[in-house]
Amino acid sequence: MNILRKFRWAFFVFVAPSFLIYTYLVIFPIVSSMAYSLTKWNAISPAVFVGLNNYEALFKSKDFAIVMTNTWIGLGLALVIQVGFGLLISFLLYQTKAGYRAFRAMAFLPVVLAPAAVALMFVLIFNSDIGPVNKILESIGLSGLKRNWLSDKDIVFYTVLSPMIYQFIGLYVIVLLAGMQSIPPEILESSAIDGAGSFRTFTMIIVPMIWDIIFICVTLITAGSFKAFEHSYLMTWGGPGVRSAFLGVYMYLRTFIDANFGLGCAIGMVILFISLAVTMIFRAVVRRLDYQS
């Protein structure tokens, strides 16, 4: 106890400033957004308390149903493709000797590009008049597959989703590769001596040993999917209608275009609570798998 009292000043010097900054930048905005979500407010006139009306209007909205569907589909495809290809590419890099650094840099290169630059690049790629996608389809005799990729309501969502998934695969490749490199080499050497091939080593040893790393990737993908904004907004403004919008874009449109800050805060609360719920579910699944193993 004497030691704790003696160094009590260390709490105020080192912990208290960080706690105050975190409270001001994170806790206070969450609490204030939760309060404003219960009001009707246009950021000019005084806020009027309306209770749960914003949430009721939100869940009755057809546009919100479309946006939620887009977000869940985007999350599912991102988990399957980014984690799946991330594991595959990282395992190939893990086994690569010649050119390892060059291949690793190439895998990570799209991640360091600005999302706005990638979005604008894919706008040109999918342009129905001058874009290379339609030009290539025409040149190989598949003109029937040509589409207005950025305006066809049936495919525009997947057009917008493709650069979002492509750009950040490299991030999870590097994270998963670091996890694989942390596995003691003696374990892999023992499996090789026992006659385990690359496939069995990958599925039976490497993947189970990096479950925690995979969970980190799942958490990052979940958070990214629920706050996705740049690609959708810059490529299509979430249109036509809200066919290619995600929750982040929908929140921006309702908040700043419609000047309905109360509804925008309600959407923000929905994003927060769904993200937390999904993350907790994944965490429970990972703990259960660790327990069974």
The other form holds:
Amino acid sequence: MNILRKFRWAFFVFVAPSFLIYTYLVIFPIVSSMAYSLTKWNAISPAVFVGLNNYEALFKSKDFAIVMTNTWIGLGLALVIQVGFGLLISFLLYQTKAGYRAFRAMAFLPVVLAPAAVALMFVLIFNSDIGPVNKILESIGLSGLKRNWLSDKDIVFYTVLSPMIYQFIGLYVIVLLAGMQSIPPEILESSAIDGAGSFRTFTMIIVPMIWDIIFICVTLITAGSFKAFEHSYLMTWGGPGVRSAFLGVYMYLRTFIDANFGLGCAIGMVILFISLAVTMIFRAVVRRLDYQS
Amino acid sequence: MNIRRSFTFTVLGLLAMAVLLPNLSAAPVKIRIAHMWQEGASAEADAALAVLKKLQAAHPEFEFVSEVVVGDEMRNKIRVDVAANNAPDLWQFWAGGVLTDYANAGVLLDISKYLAKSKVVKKADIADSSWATCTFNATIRAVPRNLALGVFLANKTLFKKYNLKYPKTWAEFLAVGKTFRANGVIPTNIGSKGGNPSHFWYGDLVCQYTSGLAGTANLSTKLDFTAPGFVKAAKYCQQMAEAGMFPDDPMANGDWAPSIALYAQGNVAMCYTFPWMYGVFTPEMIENSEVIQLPKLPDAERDPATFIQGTVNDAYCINAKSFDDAKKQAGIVLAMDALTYDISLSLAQMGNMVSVNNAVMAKVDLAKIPNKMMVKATQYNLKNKISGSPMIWQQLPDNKLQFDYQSAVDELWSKSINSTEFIAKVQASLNEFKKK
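Now show me the form predicted together with the partner chain; what you just gave was the form predicted on its own.
Then the entire complex follows, led off by the chain already shown.
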């Protein structure tokens, strides 16, 4: 400490590389995106300043409204299913003695697959002309449930969402499981001695004790939902129209396909600010709950 | 003092050598070529790359560097490269409205400068109508590459099995479709993902009307999508969707490869595709396919037995800035000659493309083309004097318009919108462009 006090400039020497790299790779792109979001720019001709026109066009766009709705629904379902079922599966794994390693590996396996491979696999599975889903429904007498999974505008979004949830739920299972395994066994033993059953142990001890871990999962899912891209783009290009598009896909379509980089940057800014706002709200809620408990 | 002086001279000497040596040695001049031929991906790719390798061996003074990007991603690559002032020297692209931004910004070379230096490509060898697809403000900005005429095929086995005749009229077309559907056969392979191959089919129906043909030809200037031909064709596409003439899941079976994969499985009665897919046809599929005409609409003014969607599809572009670099110019001309002549000849002889260059096609021996699907389609086109009709997407002067149009076709195919909404959607996009 004395040395650091003596050579105060040393502090800057150690911090400067990280600061410069972070500024160049994170701060500068954010600031330049913000600047470009105020321009009309096709990446070839010079950018023309248009003020808030891109934001105005965005918030007036019907397609953007559909995409925002999709993103919020996707986030809601991802939170409920990936955290809810993730907690349940991880608790079951936590209590499993035989085959624990095999089950854990099975839960995590989809996470290591390439999203492109998973997306293409689900395109084949849901293909209503040649895929197995409709054939299985037909063979078990549920022909009434057959759908054109990737073309029906009312359900295509949920079809695209399913491989995303399937692929990443394993990640949250493992994270939550690690959280559960970090709880001191004495606490669980005491609760068992006091007569707490599995349900009570799960709700009154395990969930409150891994609350921070759950919050990390919520933050990761929120960020993931706002930048979701691969599955939607590879399965349907976000279509028909933008019925199965997330904000990330919409940004890509407007930026690269329409060659409207100004609008694309405006969408990027919207994603950034919504993600920050949602994360801050969740953080405030978690702090409040933490304080109350 | 002497030691310090000799150290200083040594360092200065080394620095001078570091600066001068690379310039003294005759380092080859790098020529960057962005194309779509991935090594080992197909016979076409390998044949094209073999030509480039031969070029490299003959001209060690240049280093021809391939930058491979397959399919529509080439649009993103070139746009980002141009934005970063890092565009390749030559690149394979599409003809038509997709070049507008680049032409207007002066990124593309005035091709007359290349033609003046080329040893093999002559303006007269390529038809004016082909040059027109690459001409902006009276200046040619790219060299057209290939002619793409669509083809409509019938699965002979399935037609024979259900004792059906190949349809020539719309009523016959819908009737055979109904029979096929009743027997669990998908009538056509025309799915729609990113508007492929559906938007070409729609364009074919549009061109059965004189107003549609004129409307398509004038789309880039009049920006009007409400001509009767556009409206009627959209209604017939909606009728097809409702009658189950398309795959049930047009999104899942849309785009080029999935639509052919569906036909390859043998449970699709009719197949609509383009020459760039001929490479995936197996000998059995070719043997089992009969080239047929598109069905004639009830109120058609033009007979589809005489035309099909077809025009210049691809083009090669030259970076204007690179061509002005005296060191690079000769290398660019060599590479461009290889692309537009040698590779075109090699691929045309394989039956993988029809070159727009008449001098190239004059050298092709039809009898020796190994790709029998190309032979079959070409023979049909020659026998029936099939001409190419203009493509809507190519006439749309802006990337956004093209995407909006193709995306709306997806919605029409999947019954997310009806024909009236389809027309309104595309026109709204054109109106927005007009306003700008």
